[in-house]
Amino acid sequence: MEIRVVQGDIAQLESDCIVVNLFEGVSAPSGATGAVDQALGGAISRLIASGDFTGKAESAALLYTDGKIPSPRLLVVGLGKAEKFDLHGVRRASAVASKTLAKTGGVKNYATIVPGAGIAGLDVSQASQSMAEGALMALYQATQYKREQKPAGLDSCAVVEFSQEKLAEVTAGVARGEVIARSVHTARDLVSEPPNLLFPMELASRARKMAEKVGLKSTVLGEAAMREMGMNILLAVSKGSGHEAQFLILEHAPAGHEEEQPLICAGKGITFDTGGISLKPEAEMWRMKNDMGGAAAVIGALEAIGRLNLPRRVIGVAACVENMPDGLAFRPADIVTGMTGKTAEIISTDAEGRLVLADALAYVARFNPSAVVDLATLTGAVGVALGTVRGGLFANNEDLQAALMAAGERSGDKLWPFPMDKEYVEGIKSDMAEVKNSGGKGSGLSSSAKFLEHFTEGYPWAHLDIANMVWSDTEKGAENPKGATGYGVRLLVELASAI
């Protein structure tokens, strides 16, 4: 769907449908909604008085204008209680509008005001960004391998701003939101792909093609280069696969920022995880195509950061590997040595994500980073703890943790912090090596993060366990259709914009 910004009175705009908004409990519409109500002879007021529409969040009512205004349809979207309305409310209301109209047969184009930019007092540019994000994210459809394709839905959306003084802010916000939403779709596309088509070399290839379009510097290390560098912990995971592992490096360094300390984002890119010799149960193994959700988030975020040309240096790395159980596969009880000389004992080959990240975290020390954030679909335990509302956050630096928490709240990719007490190391102590990759069920969720911390090299670092967030079996609000969520893209872009 194309989004454009126009200046004018939405009541006088000709479109298949216009969209206005209403807070819960309001009996007399004001602002743009009030102007449309007046033009329609009080139709919205009568709808409210009937009790059929209260303005509850995520509700919508479709009215027909009977030729009283140029547009034949009017959609009124509920915003919920005014005192609780925020940028996420904007995103959700916009998603409700586009999703509702996409299912309305006669609507291909619609016009809308920016919810919250008026009476709610939200920042105009931020509200406009959230509106664009919600409108586009709600319409996402995964690439289908079917001969009959679903109809495309909506063609265009006109964002209408009455005030000439606010027009530049609305335009800038919409443009930013459109870039971010389309980058979320990039991550969703990657996570949705079947593993026979998206193996490590293909994932790296797609990322490099994106980088070329956007203007990012890209480098891919193959197994020979990784072996020469001593990345033997990562390479152990790849031993059972017929697909060669790849280590992807993407860099955004705009003019004047080439030498500054970068923010580094590192993603786990297990394109399919059978569990290896520690084989997973058959019933749910198909889900493991999403085990590269961390890498997908990094790739999507770097795409957005490059297109937005954020004024800071950001580097994204992704360890792209397939974990398979053939006769050469690594085994429980193996001991492997990483690129810094640190050793790890393998207890479970299904705890492979922390292994590929161990060498990734060692590798990025060469950049003297200002901060490193890794994203990984690491544990099932994080979903037991948090459900599907927030990702898990583990950090060795309070300022970085605070920045990530704030970025999560603003972006909608929310996080929750977990402890990093030194006692959690006890669960991963090995009799044979420096650490072991699993302490078993009794060692605690934080022990997985302590394993990763062992391989960090003196920089501020945070680990995001997003295993519970990258895929949803049901719609998670109007802006998140069933399937791949693209979680992490908005979070990383917001973090890169803020620190």
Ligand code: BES
Contents of the next structure:
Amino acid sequence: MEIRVVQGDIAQLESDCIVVNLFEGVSAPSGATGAVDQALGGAISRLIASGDFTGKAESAALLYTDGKIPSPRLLVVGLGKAEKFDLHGVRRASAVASKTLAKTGGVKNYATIVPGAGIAGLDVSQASQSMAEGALMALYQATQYKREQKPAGLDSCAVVEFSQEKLAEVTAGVARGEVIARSVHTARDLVSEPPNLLFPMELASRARKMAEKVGLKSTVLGEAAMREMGMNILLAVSKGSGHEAQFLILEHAPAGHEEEQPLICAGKGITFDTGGISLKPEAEMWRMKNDMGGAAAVIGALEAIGRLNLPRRVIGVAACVENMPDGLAFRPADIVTGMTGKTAEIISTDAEGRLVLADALAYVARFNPSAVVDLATLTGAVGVALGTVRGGLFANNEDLQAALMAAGERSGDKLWPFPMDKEYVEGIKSDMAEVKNSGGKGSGLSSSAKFLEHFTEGYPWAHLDIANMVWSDTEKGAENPKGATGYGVRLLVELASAI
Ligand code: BES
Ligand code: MN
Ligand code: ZN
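Alright, leaving the form predicted alone aside, put up the form predicted together with the named molecule.
Now the complete complex, all chains and molecules, led by this one.
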């Protein structure tokens, strides 16, 4: 769907449907909604009076305009209680509108105002951004492997703003929201792909193609280059796979910022996680195609950061590896030595994410980063703790932790902090090597982050365990259809804009 911004009076605009909004409990609509109500001889007021529509969040009612205004249909979308309304409410309401209209056979084009921009006192450009995000994110479908395509849905959306003064802000906000939503879809597409088709080389090559289009610098290291550099903890995970591991590096360095200390985003890119020799049970193994959700978030975020040309240097890296059992696969009890010379004992080949990230965290030290944030589908335990509402946050730096928490609240990709006490190292002390990759059940979720911390090199660092967030079996609000969520993209773009 294409989005454009036009100046004018929504009541006078011709489209398959116009969309207006209503707060809960309002009986006499004002603003643009009031103007449309008047043009329709009070149709919206009567709708409310009938009790059929109360303005509750996530509700919508379709009316027919009977030639009283140029557009044949009107969709009234509920915004919920005015005092609770925020940018998430804008995103949700806009998603409800586009999702509803995509299912309305006769509607291909619609026109909408920015929900709440006039009355709710929200920042106009931020509200416009949220509106574009919601409208596009709601329409995502992964139908590439169904030969019978679903109908295309919507062709275009006109965002109508009456006031000439607000037009520039609306235009800028919509443009930003559009870039972000399309980058969320890049991540969703990557996570949706099946593991037979999206193996490490394919993941890296798709990222490269994106980088070329956007104008990011990209480098991909193959196994020979990684061996040369001593990334043998990462390479151990790849030994059982017929697919060559790839280490992806994407860089956004706008003019004047080439030399600055970069923000680094590092993604776990396990294109399929069988568990290796510590084989996973059959039942839910198919989910492990999502085990590259961290890498997908990094790739999507760099796409948006590049397109928005954010004025700061950002580097994204992703460790792209497949974890398979095989005669040459690594095994429990193996001891491996990574890039820094630090040694690790393998207890479980299924704790592979922390292994590939160990060398990624060692590698990025060369950039003298201002901060490093890794995103990884690392543990089942994070979902036990947090459900599917927030990702887990572990940090060695308070400022970075606060910046990430704030970016999470603003973007909607929410996080929750976990402790990093030094005692959590006890569980992963090894008799044979400097550290072991699993402490077993009693060692706690934080011990996984302590393992990673062991391989960081003094820079501010945060680990985001997003195992519970990259896929959803159910719709999570109209802007998040079930399936791949693209979690992390909006978070990283927000972080890169803020620090
Ligand atoms: N990729 C999994 C974590 C995971 C589990 C992601 C469920 C999404 C849903 C990870 O590599 C893994 O296997 N973790 C183990 C670690 C354990 C062996 C220490 C886990 O959480 O069971
Ligand atoms: Mn695993
Ligand atoms: Zn894994």
